[in-house]
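Given next, in structure tokens, is a single chain: the form predicted alone.
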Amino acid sequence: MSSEEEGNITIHVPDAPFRPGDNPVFDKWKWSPDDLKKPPIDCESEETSAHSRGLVRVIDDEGMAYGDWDPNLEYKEILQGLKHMVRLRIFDDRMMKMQRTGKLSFYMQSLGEECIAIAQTMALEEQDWIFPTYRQPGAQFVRGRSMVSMICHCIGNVEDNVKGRQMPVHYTYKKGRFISISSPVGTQFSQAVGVALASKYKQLNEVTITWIGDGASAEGDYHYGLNFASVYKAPVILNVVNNHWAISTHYNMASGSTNFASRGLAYEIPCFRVDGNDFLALYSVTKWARERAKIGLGATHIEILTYRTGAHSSSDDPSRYRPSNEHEFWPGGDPIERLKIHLIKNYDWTDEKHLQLENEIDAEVILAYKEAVKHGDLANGPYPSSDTIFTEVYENVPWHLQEQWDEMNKWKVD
């Protein structure tokens, strides 16, 4: 190569299909929920190959149910489900709207993600360990988290049961087992892993699901997470949600590859790659790698196919970055749409009881909010005592950090 050819050698930067004012074209999808048999348990993970490139789905586009991964779960069952995805998605509008209004500091939605964490943690056992990231929040109303004390901890008053040390939607609930959400996103991959030996060292009936996103997935911690996961044969659901961007970086950042499932049969651990709108197919995958799991076959890792309809977060303003329709040509759907449709045409459901649902759904978020002032708003308080910045880190609170609580309350205001 003469040094002419070399000096105009440039480097790739991948750019996102559409940008604001381009007409946003998908390409309709091809697979339908016949397309891949359920392999055995105790499969290899080259077995799951065609599985890690294809996808997983139940529900197709009419709303009908069929195929080998269908868990023929009862209506009432289903029902919960949708429940509960409405009640994310109103949550998450009326939060939304306080913090616009002022009366919160900062929100997160996970507008059109509402099925991921709500059908998998359905799947699972209650003494399952959930560490989620940004939008796996439903995860806490499968497990029986009220309203009010998420509401609490958005706002940060004295019964914010993390007590002012997080920002807001960084939630933890230990009763339902649910770990708290950090914001350095990919931290919680190899921490999952980590649960996940300790619970099989243990000899526990329990596993592990963890979520990251497609961004965080060219972190080190996805590939730590998964190399221990491998060697070790840790009971651990190893998610990435590839909802196509991270912030305001199209996923083709993340990968040289469009498909993220297959990046763990380099690991030998079985992948699946899943309709994320698809509650059906959400549960029934989340259930067998529970399965595989419980008896000691170790991870299974799932790319959770889906679109981030919302910002990212209340700071962020996706229209400059991306087409402000672009939601409405992606071929999976809405999932809470498709779920509806599915129970109108094979159950007793109808619009006019999803209307009803809705406002009663609305109705208690309206209630739980003025629960939750009652014990403080952001503007006024009362707000977590100052001296939680020392507290219930240490047994025994060390020489130096006593120092400077004892200076700070030297100065406190009453």
Contents of the next structure:
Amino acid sequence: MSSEEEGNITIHVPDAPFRPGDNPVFDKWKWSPDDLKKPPIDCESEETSAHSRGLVRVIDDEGMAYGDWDPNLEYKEILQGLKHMVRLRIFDDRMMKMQRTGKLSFYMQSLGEECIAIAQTMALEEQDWIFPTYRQPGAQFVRGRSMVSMICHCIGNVEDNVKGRQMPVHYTYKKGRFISISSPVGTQFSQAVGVALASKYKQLNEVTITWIGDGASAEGDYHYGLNFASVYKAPVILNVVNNHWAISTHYNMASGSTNFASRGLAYEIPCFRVDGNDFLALYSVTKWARERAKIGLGATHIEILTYRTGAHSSSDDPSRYRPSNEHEFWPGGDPIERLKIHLIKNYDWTDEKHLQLENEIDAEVILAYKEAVKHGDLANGPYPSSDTIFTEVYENVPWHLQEQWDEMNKWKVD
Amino acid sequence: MSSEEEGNITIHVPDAPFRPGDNPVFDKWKWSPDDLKKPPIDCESEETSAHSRGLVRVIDDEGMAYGDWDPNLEYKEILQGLKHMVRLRIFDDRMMKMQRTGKLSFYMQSLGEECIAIAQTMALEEQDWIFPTYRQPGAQFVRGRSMVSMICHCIGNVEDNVKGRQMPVHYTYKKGRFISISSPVGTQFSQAVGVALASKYKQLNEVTITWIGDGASAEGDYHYGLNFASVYKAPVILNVVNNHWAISTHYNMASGSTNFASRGLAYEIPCFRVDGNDFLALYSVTKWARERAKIGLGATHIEILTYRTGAHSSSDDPSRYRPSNEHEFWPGGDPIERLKIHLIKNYDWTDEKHLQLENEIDAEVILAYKEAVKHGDLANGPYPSSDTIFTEVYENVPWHLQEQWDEMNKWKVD
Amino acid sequence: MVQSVNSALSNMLEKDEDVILFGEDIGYFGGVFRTSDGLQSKFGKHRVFDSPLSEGGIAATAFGMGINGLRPVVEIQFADYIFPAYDQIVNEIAKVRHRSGGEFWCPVTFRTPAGGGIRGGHHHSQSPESQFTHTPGLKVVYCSTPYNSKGLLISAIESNDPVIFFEPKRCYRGPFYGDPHNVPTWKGHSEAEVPDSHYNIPLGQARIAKEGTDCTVIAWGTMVHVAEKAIKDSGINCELIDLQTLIPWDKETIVNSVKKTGRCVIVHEAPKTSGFGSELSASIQERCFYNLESPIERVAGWDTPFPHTTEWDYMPSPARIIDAIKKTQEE
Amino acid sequence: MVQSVNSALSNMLEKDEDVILFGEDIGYFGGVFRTSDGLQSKFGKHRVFDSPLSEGGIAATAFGMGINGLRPVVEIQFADYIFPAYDQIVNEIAKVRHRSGGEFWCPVTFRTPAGGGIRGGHHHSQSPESQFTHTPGLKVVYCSTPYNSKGLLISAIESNDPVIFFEPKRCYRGPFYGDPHNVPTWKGHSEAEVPDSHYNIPLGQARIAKEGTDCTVIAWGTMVHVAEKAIKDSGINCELIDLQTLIPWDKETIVNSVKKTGRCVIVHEAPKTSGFGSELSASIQERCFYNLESPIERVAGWDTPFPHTTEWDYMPSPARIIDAIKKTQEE
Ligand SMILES: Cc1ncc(C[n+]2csc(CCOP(=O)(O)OP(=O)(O)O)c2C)c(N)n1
Ligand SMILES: Cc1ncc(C[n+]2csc(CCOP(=O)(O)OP(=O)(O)O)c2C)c(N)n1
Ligand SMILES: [Mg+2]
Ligand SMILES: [Mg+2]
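Next block, the form predicted together with another copy of the chain, ref. the form predicted alone:
The complete assembly is shown below, putting the previous chain first.
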């Protein structure tokens, strides 16, 4: 008796469509950039019903951009997006290598998802708040954070602005309004609504954007976020990144439905499903959502459809639970490749220029890396002083912490 | 500057449509029993989209029953339903009176909502599990629990089967598969899915039914319940009782939407909104849901539209936050009155018979009450022995509890 | 005490534009215990408002507001219902200053009615303070009288650290001396005079409710009054300390007192095992070992859920406290 | 220890049809720590399966299954992530037997990897055991070796009470003696021999890891090994007690030991304030006051969040434990 049959007669347990040894087959996308029109900015949520069930696209399978959602960006701007994406990919690659040599304890890539935070952050204003998960570090590039500073955090050296307190990729960058990342998944989704409401309370033209994974959308925070945003009409953009996987768990275990976008409709929040590897579509939908939030109409819910190309993290080996080549069959392709082709077909971008860009950025990353390790790394130190264990627990150090701090100093390891 | 205006320029805070001093106005219902057909038992959730946005009715405003959802019950059965409902109302009334004389610490009525648990439990099989909130005590009448036993619980005497541990109306009645009520709202909604899955695991023909309030549907448990039920296809009936109020909070603060039913659609669960004061409609939709669960197709989500006619509890004074006569304007009317008219118009029920029924039940309740107080009441005792503080914390009493138990015996108050 | 809490809230709404109040039923209605009565109409719906019935959502929203410059004061309707917000409090709110290298912090105050004595049974009686004392980053306060409820609440709201603020619901309308048949109001009580204007009682400071020489009795919340009664009836010259702040607790006052008396009884309503009494006891014996004449006694709720009809056999009574005080005198 | 946990689960799935396993990534993949590796293919998808990423939902589902006759064993991927389930655990699962007058009970086991030493920072390092010891109705277990992890886990699953079962993740692949540069496997360790077949270690029983006369050292989880190393290096003849079960803890073994040695050191990783060490210390001084020659010492994590790069300055080290042992000998 196969476990499939067992599943039927007792508890129904969905499984991933493909496991190691299977041949992945995906339906070719039936959606085109012509499908969906932009709804009026003050539409009822119901008017986005088709948008939540279809897929908002601008760049088609051939790399051509058209349709109502085309943001008509200037070449310069699109190129800037491409550069950030390439930068993130090369950065990630370098960090993964450093992780293997022990310079970092742990790392998480954005591989295949580079487009998301970069396109969306570019569509926002600089006063807007970014409340990310660990897979949106790219927003920091848009907000001008130095790579050296990011690496110093990841390698936990004396210059880590998180002071050695959190694991790598748990960035914080207040200057860029990029809010500190926390490990418990989902919590930021509901918190972001509070951030947005504070802006609203102060009557500022600020919007907050946040993301949650397909997996984490099963947490209570997902419901809190949508519900509080809906009740108080918070100026917030609530994204679910459906990258097919939560570690080893396929999204069909995250929900009984294959569609995440439409969940917002019942909260009377407009909903869109967007091609997550399409820079222009993401940019455009985010702009729409920001505009709506700005004029006081509240939240927008966006499912970003993509595929987690890499391992979940440096601790993970996806070949144990999915076909190693699954991502090659995913019809959404690769976000960088797709934008590159779009630029080549429509502007004076070329393969050569692209290669040159990669080389430049590779050099930039290596330079940053060399600069960062000057301040130490996890394998060799120097680390942030262990005094940082006791600071910033409270605004001021209470007596019992002071006692323990003094005690610690007697036993300091470093 | 009125607070209304302030609300607009900063945070949007919805308020109840009517507050004390206002004249309540409700739109007359536009829904009729002819509106909605029964979908096929194995329908896709989408096929219930209209059902979730409309209102399933059988008994119209004139008391006539018709339409696809008419369960065609025998007179005897409908009459039985009416009797239970009248019984519950008179029981509640008596308990409220006893509460005012101190015989109970606290009470919660089902006033205006008597139909719900009674119709739905009657539509189930006796092996099905009931996982109620405090406003579904009526299910116990259907399952044959003695009124004396229920009163003994409420007045916390030596015969309380909960042994003086919980507040009144926190019934438990395992023989009737009526699962112990807990005060934290919402928790039962997600737990019920586990109950149902255990039945499924054991391959038994058992379905679980549960309810959550409009207010409590904002808890994480609501999302957990729908999502786990959807993923594992649990044989469970998930009801949201929208009675307009959560203590002083109108349902427009529970959600940004005025519709609770349609939330299930995005979980691929069929959804219905049902006239909560219509015995036949509730019966019929519940039967449909049970049948679907039985054949392995999983959960159904039902919004039960009704109005909380009474105070939230004996501690509450609703005249502080809503017009005292608001319930009189509610187009759903009163469930007992509506069923009575239906019976009078269609069978040989009469006002006189109804009055006689009330008198009989009143006598029955008084008899039960007299019997129950023989075993003591909260004002006068005797109470369950305070030994019951220490039993059933664990299966066996561990040493530290035994020590404390011995210690308590030195200081016993009673 | 309902009025004094209300007055603290009112003062702070007046004083600081960033103060904002929300929670279940606290807006139009003014809260099920009436502590925010009249505040919505006075300060506007955008500053005092209802929330969805979702403690987790309330905490998360407060987190976001807090890190974006507001000073939210939220009510959890009963302390028993704070647990759906536990993750947001202990994993998020408590740690955000530290985890962000000091870039973000969250000055939220959670007000919540706690404790037994109102026939609340399992879930309207718990006193879960100790479950917050183990989490670095939180301050924990437990008031006991009209006077200290106001002064402490104002300090809690003004604190730039998150504070869990417990209000002993049994004492909202009067002190409780352990006898359910005796229901006094606050009238005439020495701690019932509450100025209308803003004043602080600093966090971290205990209150010596009564000086004494023979035994130090430490209590908080409702138990302060029960202990007071016990001391009176015991005939023993005890020093009664109202702890007021649990984190950080007032080491100086307590250690000095125990060094002076050589004996100590700790009283709380929450279950004994891992109640905050265990931390105090452990810490006091570390600091006062050579001054102790007898074991530190704990009088606490039993290690069982909180019962309904038999609650008077559950809550620490004057008789039990007297017995413990006497035990400390045996040596 | 990964294998011994796996073996316990396998034995129980074999023995009892009502045992069912679920949790995040535990099915096809066998868990991020591989503790359920191979069990889905051996016992079927209906008995060992993945769940949505929702600890609250997992706990609630387990509640329902438990009261309807199953014996669910669920995994919380990291103990830090148990808090979204806290309400379901402390308000619901712990109390259902009591609240229902004994009509319903919930024999669920929560397995969860806990503790630091793997560079986990704030949220992959916490050891939240004490936050469950204050809740009547729960049993709390903390294993430390391959041998006791299996025997205790089997007893936990067989218990008709809910059990929170902590596994020290730092010890999954070997013991930890406080030196991060020394990474031994379990090979050759006296507690590494694990029978394939079913065996029990009763809950409520501590293990005397080493007999001694001069000081009682109590520890659990990873700290058992760190304490062992400290004792070895201290040159003092200590008795080392591996607590194993925190609720209910083994009064007899501990009280007898402290009465014998007259001195006591308690070691745990979790923050000191209101850690379970405070309960033990308070309780031991109540029971052994007249036998104690010196104050009971606690060596614990600091009252701060758990740091990442500086974690070796956070976790109790052999040096700190030796110092505490020596302090107890001063008198
Ligand atoms: C509350 C909580 N539970 C469990 C984990 C462990 N964990 C970290 S990432 C992850 C999977 C998240 O998947 P998804 O939400 O889809 O995000 P993705 O990794 O795909 O970006 C899990 C289970 C966690 N960090 N927090
Ligand atoms: C978790 C939790 N939070 C708060 C409360 C206090 N409380 C009891 S009933 C109630 C309102 C519930 O409203 P609703 O869910 O609409 O149910 P209804 O009373 O209308 O049947 C509240 C806030 C509670 N019991 N549990
Ligand atoms: Mg994912
Ligand atoms: Mg309601």
